[in-house]
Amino acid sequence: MSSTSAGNTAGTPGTIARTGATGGAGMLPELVTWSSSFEWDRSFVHEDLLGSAAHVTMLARQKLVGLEDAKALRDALLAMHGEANRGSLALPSNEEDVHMAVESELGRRLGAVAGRLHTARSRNDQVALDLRMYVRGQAATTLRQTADLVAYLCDRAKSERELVLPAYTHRQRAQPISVGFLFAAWGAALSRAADLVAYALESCDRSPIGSGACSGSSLPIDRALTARLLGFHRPTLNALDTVGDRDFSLDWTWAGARVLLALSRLSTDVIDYATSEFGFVTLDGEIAAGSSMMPQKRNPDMFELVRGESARGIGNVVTMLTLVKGLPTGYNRDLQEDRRATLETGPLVQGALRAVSLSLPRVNFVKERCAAGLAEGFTQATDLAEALVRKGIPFREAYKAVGALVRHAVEAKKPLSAVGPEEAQRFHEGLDEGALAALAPLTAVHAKESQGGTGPKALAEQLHTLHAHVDRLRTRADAVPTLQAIAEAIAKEPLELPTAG
């Protein structure tokens, strides 16, 4: 919020804001507390205390603070980034936002010192750098644990590449897969949500400390400093676009609902496995929830959850959106608004990626009933009519052919598998013992060897293919420098450069 208009009066431009941090407090206390974002803000207070920390790291240079005065400022911005740190730092409570309760707590600690920190800044551009500071961070450790998880789907890819289960399309058997490609399949699906984590990590890596409040600053300042100080690759290009720029946390609430996203689909394949009906996975006791009422029953409540916070991160996406739509350019006060959304979105996403990440381990496939759905042979048809196009046989042929047989075995009331040579080559000569011999699961899916498909040798591809993405996501995640390094990086930078000669 910009310091030249929060708590004006209408028709009276040229106020201030009414706080202890500005020296005033006309505002109604009723008006200061329904507006605050403090309780929200006290999230991004370490980020605050470093920007300020290298905001006036800037202004020394620049000889626009005192270099006595510069280091009081620093010095005791970066104590109280330690104390925030241990969990001992006590702020004021009836200003309007972090912002203020930052520098009305180093007017306390050092006076008038305290006044020169916001020069050639507002807190239009400040909450902006706290709030591109946070998301890089949560997205970081987001993004790095969405790797690990896709880390581990694709080491129990590897462990469960013999047991076959039915693969679904309409909810319907479908064909012949093997549990590790279903492992594979959730990890590709993470896979793409983690792709738009290290999108939005890309999204907000611009400084916008320097813009002001609309316009940028008269004074000598040295963006691309501050930028540096703070682990930016580049200041941000235009001021009156940054202070009203939430386009990274629309990136970083789409990229966080996409994992949510992922995680609930796989959760949803748990919860039907998990069923009497399908039978295909039990889920250990650690995982398991009862029923107050019903004492046989082991609930999948953990996945269950997961999918029902999927709804949260889609509405921190809907709320992002519906609150941008409308805002003319610049800064507007509606953006205070920003910070649910945005704030919640990496707990909530980290939260899921935990309970998942806990609970697969323990959630273990019932080899019998998954082959039992496969034992019919119907899900191998497609496979049988493959293997009449390897004789030669246009695939419209060989599918009518196979289409007969398997009414045929409906109507017998017979499992496909159970169809003999002499029987089915009453459809088609050309099937076949070699043939039938299709229609064994575990053949039809090592029979699958195009890429992308189910065999193991193309499963074996996906695989390589995940780890190495893996590797590149746990790279772009170490490459974002903790708020420890940038404090230390901070502290060791020079107030003054030497003299030339």
Contents of the next structure:
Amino acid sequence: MSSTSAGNTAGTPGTIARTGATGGAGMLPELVTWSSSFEWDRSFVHEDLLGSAAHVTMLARQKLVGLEDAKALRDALLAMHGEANRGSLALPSNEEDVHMAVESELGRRLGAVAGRLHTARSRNDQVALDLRMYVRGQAATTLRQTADLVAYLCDRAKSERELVLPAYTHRQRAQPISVGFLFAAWGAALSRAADLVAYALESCDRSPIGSGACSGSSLPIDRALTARLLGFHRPTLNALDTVGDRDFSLDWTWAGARVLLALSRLSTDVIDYATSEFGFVTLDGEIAAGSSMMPQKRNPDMFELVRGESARGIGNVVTMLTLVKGLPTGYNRDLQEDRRATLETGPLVQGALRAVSLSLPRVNFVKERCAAGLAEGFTQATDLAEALVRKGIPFREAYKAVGALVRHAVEAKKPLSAVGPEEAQRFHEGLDEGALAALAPLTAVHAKESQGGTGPKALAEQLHTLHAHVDRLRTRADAVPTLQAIAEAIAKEPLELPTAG
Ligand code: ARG
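Given the form predicted on its own, corresponding form predicted in complex with ligand ARG:
Following is the full complex, with the preceding chain placed first.
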């Protein structure tokens, strides 16, 4: 801690964390400015203030700071938190980071007593705390939003389960599915990404404060108390590991990238389907963009932007991986570079989720165009072969017979659906009228009732599972305490416990 009290350093740039041993106030102003992280970490000023309010509560309880001083400090910190909520908190802008700016402002308000706050704490554990709390809040918001979108995809899946379109393999028409089944596929992918967001929440759920610079404190601090006050499950295990640990941030950027990847794939489907070549969907005017030159254009820009923004999400993961790779154990200032990637992830992912949530309801599947993709019946060839299997015919025999029938239809330049039973039976006697009924697209969709299939019962089961998943995700997000709830809990926490007896 600085040998000068915070009270008399306000207004001198970047001096709180400097002592006689570090050349006093002598650091080059240009380098103070260059090395400052304040521009980024002012985003977590709320977390910083509450972290400090919890810390000083603990210091009072452990009799490391007197009652009067602790009360003055906590009241001031909570007052500043209130001001930050209202947007009226002014902090000195010439400090190295948000932690210094808060301490400096506290010094301006309270004088020398502000110098007691940083007892048994370092900015190394402080920044780890602020970041974890910030990521936790962002992850909870993202989780809720992702769960809402999965729920919406389930609703669309249910309401469009009778609409058919071709599914693709190798970008070739493959088999008929329901539009509902496609929505459920998107929902399944997105819910897996949401699990990673939930995992990032777990990664954050240990309190780093009290680790100090790298090895703990010789003072009798109570890390369990600060952990509880700040809504953490428990303190981190090892101080040296803690101050260099950005796994939670890595997990968070990865989770964000995974959500973006799921949205990106969905977007690519919509972009394709909106082309005149596919024509499976139309876009409402509210979400379609125009061209500045071509008057006829109705472009899927929102989905293209979501796909494009996922590149940035991936970039953030690479930044975090590269940042921590090669760092030795303990704190290194390099870690300050976690800021952009970590802080950008929330707004990036939430923006994309919002864009897709607003746009998807304005994407309309065109029944006739979707059905036209199936009309010639070739995509139902597997269903026809399976109809023969149901009659006891070995699959390979059925497969070959239907293959020959398809070749015949192609040569005769007619759709499979236009081939009658007599004609079909030339290829296999089992290809009677009953078997040929399997060619009707909706029949084919309804028949696939294997678990995970496109049939209505199988789909209903998937939606049931997805709904249960959504409920679990929402419960997990709701378990994260709001900063307001934390502020209220800290304000109520006694600074001194009645002596037992
Ligand atoms: N500004 C730093 C950061 O954002 C805070 C920790 C600095 N620690 C230090 N020993 N210089 O990561």
